[in-house]
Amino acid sequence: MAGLAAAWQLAEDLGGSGSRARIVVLEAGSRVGGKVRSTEFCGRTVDVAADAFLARRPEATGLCAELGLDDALVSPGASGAALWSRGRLRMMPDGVNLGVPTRWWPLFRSGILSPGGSARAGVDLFRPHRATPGAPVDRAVGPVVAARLGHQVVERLVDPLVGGIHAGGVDELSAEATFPPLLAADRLSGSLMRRLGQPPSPAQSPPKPAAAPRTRPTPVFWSLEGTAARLPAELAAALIARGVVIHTGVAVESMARTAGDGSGHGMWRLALGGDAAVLAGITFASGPVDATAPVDTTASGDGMGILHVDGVVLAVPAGQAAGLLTGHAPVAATLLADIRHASVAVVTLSMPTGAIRSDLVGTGFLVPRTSTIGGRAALITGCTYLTQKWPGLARPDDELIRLSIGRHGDVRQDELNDDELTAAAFGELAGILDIVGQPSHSMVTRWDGAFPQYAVGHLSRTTRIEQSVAELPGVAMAGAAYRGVGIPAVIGSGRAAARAVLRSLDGTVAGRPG
């Protein structure tokens, strides 16, 4: 998504009259869209990763508006979620801000915390807290909340939400990067619960989404009719219509800076790997003279194609970016290589109608990492009732269920094959929802190294990476490893990187291929 968004921004900025600039997207995989992916399952198209995006952030809804997809936006057909706590499913209390309760009575009534845990959280409302304007710039989310509201709030509410979003643990996740209002509220005097329950000031409020339909109230999440993966598909089609070249099955193996031409203008030489037939068919400019010359697929002597370009947006995982930047931006390469990642898996199930004897309320449930199910540490981290959340998937003879598995430090899913993983995950689900029988169909999707971990100090490290890369002419970074893992954040990352590349080149590509 970051690479497609960068290409879209470049097409916007370089599409003026007289521009000869060319734009190419190189995708190592067989399809575009990265982790925004769908597949066919039981006669329906289902998302196997992100299935929605935040409505309050403008990047995704704004892009939908630019693509003419306003009328295709759909909101979930159910609302609310539950938590597995104290041996049963309990609905999330009203007034929760990323797991931090902002109202005590709904928290107490939910039963998620023990009476003692609820009483400990309530102390925040009555015990004065002094302002700490000199507190560290960044701290882990968990200790901040635990000091004010107690460990049960962290373990049973905050960690399932914030930790679940990032596939990590809140004892390590950066509050500055994942929950900045928490740090701001903690530095002020008074109750943390009350502070986080206040609406943001106008200066803190994000712009209103450009694509939100005016005839309906804006929900928390939007998706697109059919599947969230329609967004990269529509974007790719729009890019091709604007002359952008997209090649799948082509990876950048290395990059090198070439000497300047007669005008003193250097370029980047990209060594491409992939299927030889695919490489032979690439007709993007191989140099500054002929914009239609084919890539030289034999120049490297090892089956690699060679591509010369003015600017590069590296919309690749952090580890791959580190390898490409070694020798060019050593500070950035070192910092990128240090970013840890979590692997996760998704198990999608079709259950016969009537097999689930518990009522399916809301969109699903979360499972705290400290939970036990059937006497063992829980494997699943969450469950989505797909046919409840997205009524367009509903059929009279089954219910579609999606189970999420895996967090940083938990490698159990890697030790199980697909059948074993499905059996283990379904066993836990059956115990929670009182299911009889077995799934009619199942599907496992694995996402290895999918979630970059935003450790304390992450934004400071990201700034240093960006500063190091900014010293390279015409290069910028984009993706989930930097300033947000959701679809809107990644779109914004790609567009910002495209603008950074153009600023670096200072308009030199507007009248030449590159």
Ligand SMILES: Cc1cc2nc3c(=O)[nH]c(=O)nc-3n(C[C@H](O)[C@H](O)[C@H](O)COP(=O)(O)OP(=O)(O)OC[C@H]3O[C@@H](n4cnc5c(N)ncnc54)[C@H](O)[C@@H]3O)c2cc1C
Given for the second form:
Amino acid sequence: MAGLAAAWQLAEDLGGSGSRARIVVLEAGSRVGGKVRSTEFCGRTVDVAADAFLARRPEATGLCAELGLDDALVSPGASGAALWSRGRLRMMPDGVNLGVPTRWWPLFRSGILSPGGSARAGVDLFRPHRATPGAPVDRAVGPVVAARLGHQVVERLVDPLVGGIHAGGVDELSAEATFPPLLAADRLSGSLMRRLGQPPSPAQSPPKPAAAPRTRPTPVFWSLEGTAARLPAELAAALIARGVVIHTGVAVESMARTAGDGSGHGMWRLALGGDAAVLAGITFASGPVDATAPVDTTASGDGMGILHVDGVVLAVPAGQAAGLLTGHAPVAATLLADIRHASVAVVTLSMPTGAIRSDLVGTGFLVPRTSTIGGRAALITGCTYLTQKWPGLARPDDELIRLSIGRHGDVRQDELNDDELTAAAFGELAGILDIVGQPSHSMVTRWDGAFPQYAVGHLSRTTRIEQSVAELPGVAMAGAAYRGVGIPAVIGSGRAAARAVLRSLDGTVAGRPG
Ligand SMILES: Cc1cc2nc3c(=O)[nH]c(=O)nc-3n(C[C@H](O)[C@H](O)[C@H](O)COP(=O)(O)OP(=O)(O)OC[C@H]3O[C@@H](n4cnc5c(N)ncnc54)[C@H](O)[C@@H]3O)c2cc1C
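Now that the form predicted on its own has been shown, please provide the structure of the form predicted together with this ligand.
Next comes the full complex, this chain leading.
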């Protein structure tokens, strides 16, 4: 998503009349979209990673509007989620902000915490908290919340939510990077719950997209009719229509700076790997940005090609970016290589109608990491009632269920093959819901190293990475490794990186001969 968004911004900024700039997207995989991906399952198109984007951030809805997809925005067909706690599913209380309760009574009534745990959280409302001047810039989320509201709030609410979003643990995740309002509230005197319950200022709330009727509140999440993966697909189609060339199955294997091309300034020489036939076929499609000229690419029989470019947006995961930057920006390469990642897996099940005898309430449930199911440490981290969340997927004969597995530090799924993983995950589901029979179909999708872990100090390390890369002419970074893992954040990072590349090149691209 970050790379496509960068190309979109470049096309926007360079697409003016007279520009002969060429924009190329190189994607190592067989299709665009990266982790925003869907697949066919039981006759339906089902998202196998991201299935929605946050509505309160403007970048994804803004891009949808630019692509004319306003009318295709859909919100979940159910609301609310439950939590597996104290031996049963309990609905998340009203008024939680990323797991932090902002009202005590709904928290108490939810039964998620023990009476003692609720009482401990309530102390926040009565015991005056004094701001601590000189508090560190960043801290882990867990200890900040634990000090104010107790450990149960951390383990049973904040870790499942914040940890769930990042597939990490809140005892390591940076509050500055993953939950900035928490740090801001903690720095002020008074109740943390009350502070986090205050509505955002009008300046912080994005405008509603056209599709949101004025009379109804904006939902928390949006997706697109059919699948969230329509976003990269439609974006790619719009890019191609604007003359951007997209190559799938082509990986950038290394980059090197050339001395110059005769007109006085250096370029980046990208060594491309991939299928030799694909590389040999790399030529420019016709389009308004550049009509005819072949790209400066040579493909040899061994599957290597060369592409010379003025600027590069590196919209790849941190490990790949580290490899490409070694030798050019050593500080950035070292810091990028140090970012740890969590692997996750998604098990999608089709359950025959009637097999699930429990009432499915809301969109699904989360499972705290300290939970046991049937007396064993839980493997699943959450469950989505897919056909309830996205009514467009509903069919009379089944119920689609999605189970999430894996988080940083828990690699149990790596030791199980797909059948074993499905059996283990389904066994846990059956330990929570009243189920008769077995799934009629199942599908496992594994996402290795999918989630960069924003450890304490992540944002200052990101700034150092950006500073190190800014010394390279025409290079910028984008993607989930930096300032947010969600779809809106990575779209924003792609667009910002495109602008940074253009600033660095200072207008030399548009004026260059094709
Ligand atoms: C299971 C799961 C569920 C998620 N759910 C949500 C959700 O509901 N909502 C949400 O907002 N976010 C969600 N996310 C997070 C979000 O999907 C990702 O953080 C985001 O899509 C990452 O986008 P990206 O462009 O940074 O990276 P990626 O999607 O990882 O894209 C990077 C691309 O670079 C390519 N590449 C790598 N190396 C090279 C190379 N050398 N040359 C060329 N190409 C290369 C890769 O093939 C890949 O396509 C989820 C993620 C997962 C894994």
